[in-house]
Amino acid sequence: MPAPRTVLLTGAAGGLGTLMRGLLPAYGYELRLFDVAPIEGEPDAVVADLRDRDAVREAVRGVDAIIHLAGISLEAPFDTILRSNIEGTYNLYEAAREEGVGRIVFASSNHAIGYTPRPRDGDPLIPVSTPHRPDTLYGLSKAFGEDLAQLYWDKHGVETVSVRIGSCFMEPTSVRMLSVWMSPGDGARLFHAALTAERVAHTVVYGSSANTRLWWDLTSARSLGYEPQDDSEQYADTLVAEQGELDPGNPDHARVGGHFVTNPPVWPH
């Protein structure tokens, strides 16, 4: 599928979305940027809520294709994880199949799966396939936006790519992170194959660099054309000296969404 020229970045103001305002116009894009809060030195970027359903519809009308990062990236309660990553999300799916988008790359999260135990030494790596087990209330947004992703793809015939990201940083911080960190450069290799890939219908993938403590497997973004280059071993030996390896007697090490499964919630009771 040939590269798209316009693509509308949500959440270009997020630390994600800055990484790769920088890093995709290498490959070709004009970037639309999309944020609720200013960015500064881009004058031309939208501001608005993706709960605004006129803004969202204007700011996607004329693009390509759409890299949705925008949302709450945290535990919150319900009522804002509902307007940001619920109807936020479904505005902007409604404002695609309305413009005619047909290509979604979608910001997923491996708190999709939170509660899945991490492979031990010898397991099988996690495959997409697992079901759903949201550690909280945004990892269960994150599962209502790949699940809302399939039903824009049989019902409307709109594409979407969803990405359960690891951790996309310059450098991983933790032990855990050895396992799912995404190089920015990585990040940017995947969006891409995300956006040219032909046929991709709703396909879910895991977005991760290629560690050698990697936990998910890596075949369906491959069969998009994901070659990722970097690793997190080079960082191993500092942080586990300063951290210690992962013990699989620690609850937050014991499962793939880390402390997001053992913090206690946030939301009112």
Ligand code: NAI
Second form
Amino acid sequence: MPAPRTVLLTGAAGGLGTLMRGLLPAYGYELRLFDVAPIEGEPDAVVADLRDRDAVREAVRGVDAIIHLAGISLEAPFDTILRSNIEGTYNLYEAAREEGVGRIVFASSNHAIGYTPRPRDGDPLIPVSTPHRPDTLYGLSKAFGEDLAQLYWDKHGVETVSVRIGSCFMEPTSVRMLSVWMSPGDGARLFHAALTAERVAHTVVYGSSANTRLWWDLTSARSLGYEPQDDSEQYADTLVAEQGELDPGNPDHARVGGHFVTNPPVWPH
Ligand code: NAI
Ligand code: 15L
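Previous: the form predicted alone; requested now: the form predicted in complex with the ligand:
Complete assembly follows, chain above in first position.
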């Protein structure tokens, strides 16, 4: 596929969207911004809900590719997750199919596999083929998104890179994040690789930097051309001094989803 130039960035008002608005133009992309929340200083941004099918279809029209970040990014009641993450992501894929957009980069999450035990010393890294084990309704919606992506590839030829993002923030803020952190710079490198790799069909990758304490296998991400340049270890001394090493007896530290696994459930609502 020819290198995409115009890219729809959904969730552009959010934390990751704001970071990517700053970093992706340097790769030559022209971003069309979409979010239900207005963005200060961006009068051309499309302000609409993913549930509005007409607005989504219009936003998708004419773009070369989509980076889909919009959605509820933490645990929430089922109806909230249903509207934004399940119905909203379906609407986006339908619009892409109808408008002939060939590639989507989908912001999945480590919480799609959050119940997976974290590797201990000597254990193998977690492969992308590990079964879905969502730790929340939120994680379940990301598992849905990955399966939706597979369906749209198999049935309609819409390509997706599903990025199971660890934690993408300016800096890691917990000892767990030393294993799962993706620096914003590496995030932009990974999204760029996902947009420009020759043929991706539906590829699942983990979104992390080259962390010394990494829990998962970056082989599929590297096969797209991703070359991470950062390592969270530079923050380890400070974070470990403050918080201590992960405690094998603490259920919040036992599985890759961290405290998402043990948070009180949101139901009944
Ligand atoms: P965020 O919560 O800061 O941003 C999400 C954005 O989506 C918000 O601006 C919100 O207004 C928008 N949005 C929500 N529902 C919408 C709807 N129905 N229609 C239109 N816009 C809607 O989240 P963040 O941190 O920027 O994450 C972006 C994406 O990446 C999310 O899908 C999240 O699940 C995923 N992700 C992020 C991680 C991270 O470390 N930041 C880790 C794993 C996944
Ligand atoms: C996510 O999926 C969330 O969107 C983000 O806010 C972080 O909590 C991240 O996972 C994480 O696991 O640290």
